[in-house]
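Here we start with a single chain on its own, the form predicted alone, put down as structure tokens.
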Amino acid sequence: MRKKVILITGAIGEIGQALIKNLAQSHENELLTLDLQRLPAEMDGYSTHIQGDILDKYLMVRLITEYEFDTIYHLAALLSTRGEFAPELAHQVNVEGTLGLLQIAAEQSQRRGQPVKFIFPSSIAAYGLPDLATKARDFYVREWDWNQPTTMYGCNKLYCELLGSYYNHNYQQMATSRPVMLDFRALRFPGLISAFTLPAGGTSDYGPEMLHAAAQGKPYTCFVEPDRVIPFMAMPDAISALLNLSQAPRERLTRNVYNVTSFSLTAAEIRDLVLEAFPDARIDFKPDLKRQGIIDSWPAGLNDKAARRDWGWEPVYDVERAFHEYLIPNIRQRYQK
């Protein structure tokens, strides 16, 4: 008999390694982590781990055969800065290595004759706005506002929230009895900034990367204007809203896809809070126009009133809380051990 588990892909990186570490504190959650790299070794216990390419089919093929997949957090992806250096490794992770697994998941959902969650992390990158005047007047863009993404990660970010609800709503539509569906929900996220893992090639990681150099008291180059702003997150919310979405009863939800965010920030905003706190620090701004065109395209704030009506999304940590309370203080000591 297969075992059933929660599935996590892309376990090692800033948003994995929490939504672990919250997961492992029920003993009623049996946890199948997948990762190219291993956990770390502080992690050892909480999950059983597989050390596997997602686009490997025979390792795929090997762990259906042996587990039940109840909910699958799927957050393995090649992120936006890396995925512009090699675009077709990006849409292969991004983008074949979703569709492999959705397709696994609702081939399980039609086996067990119950919907699996497909829970997916998608990201700011799915919009493109045209220009900073249309950044600044439509500051706050809905979920089906400017999805003109400019980036491969963004595009593939954008066709997997599509190939989901495909999946959600008409897989095999032309079967003569209607099959069980899965349950896809995605989120997409503002920036992400950790106070305990390192960034990790996003281009919003100017926030986290001032942070992180601050506190080593090494010098920070930014590579946007100082007046450049988009929508960040403190990592707790982020595992809170996977979480909350994942556990909201599925006739509250009246879409697949839904905006989350907490406060946006410039860059120049983020330098002050950093300099607050570390007042010694070097920071200064050389903006790398390819990056910074990113940067741009995105918006300045998310609309995220749909996640608040359906599933009753709210942030704790506003900026005071997000840096005064979670990220200064822990980044601090990391440092100081």
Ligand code: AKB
Contents of the next structure:
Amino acid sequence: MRKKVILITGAIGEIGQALIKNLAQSHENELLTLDLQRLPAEMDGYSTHIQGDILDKYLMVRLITEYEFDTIYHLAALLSTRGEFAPELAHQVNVEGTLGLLQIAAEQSQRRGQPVKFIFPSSIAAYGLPDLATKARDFYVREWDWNQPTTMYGCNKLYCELLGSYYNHNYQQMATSRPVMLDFRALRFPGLISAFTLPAGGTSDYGPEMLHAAAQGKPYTCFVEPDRVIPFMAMPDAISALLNLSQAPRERLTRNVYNVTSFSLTAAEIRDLVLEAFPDARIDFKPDLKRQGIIDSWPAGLNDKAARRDWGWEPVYDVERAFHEYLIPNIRQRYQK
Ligand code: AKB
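Instead of the form predicted alone shown above, give the structure for the form predicted in complex with 2-amino-3-ketobutyric acid (AKB), please.
Below, the chain from earlier opens the complete complex, with every other chain and molecule after it.
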């Protein structure tokens, strides 16, 4: 008999660590986590952890023989800046890795006669706005606006959203009897800011980096101009969004992919919030035109009306609460230790 588990790939990434800590609080959840690296020691006992590669077919076959995946949170990905240094590797991990897992979820859905839930974090990187004037005009983009990403990561995310929808609705459409399809649900996240972890290889990283550097008394040079704006969200809201979308009744969902957002800030506004908390912080701005170009192609805000309407999405942390109740106190404590 195979063991029923929730599978989390990319487990040691920022979202992964926060999601595991949350899911492990309930004893009902049996977690199987997968990552190229070990889980941090403080997370020992939270899950059965496999150190391995989602592209390793033998490993994946072994896992299928031992486990039944009830829900899959597929978080493993190479982020936007890193993806530009290794676009083909990004494609392999982000697209081929996702395709392999979708196939596994599709087969398991058929075998057990019940859909496997496949939860996928997509990103503002799926958008590509042509210039700053359009970005200012079309501030809150809807899911179907400007789906013309300029990065490999953004292309990968957009295509994987489509692949997920295909496996959800049209997989094996020529078969004589309709197979049980998997249940694919995706969120387009803005830049995420955690008090406990730092991102690696993304382009929205200047937000969290500025804050964590200031708390450690380190100088920080921001790689975009002060007036550049994108949407952000505090990590606890990102975790609630994943869990709430996963628990929403299927019949309430009118889309496979939902925008979710919390607050939009310019880099200067982030600096001001950081300086309010850490008045000695040394922050300057020296744009890296290539990374800034990526930020310029991402929207200034997201229209998340569909998520609010269909499954009651609402962020708990607006900008005030995010900084004053979650980020600053926790970051202070973290580096004081
Ligand atoms: C990145 O910057 O690549 C990510 C994202 C916005 O998806 N944080």
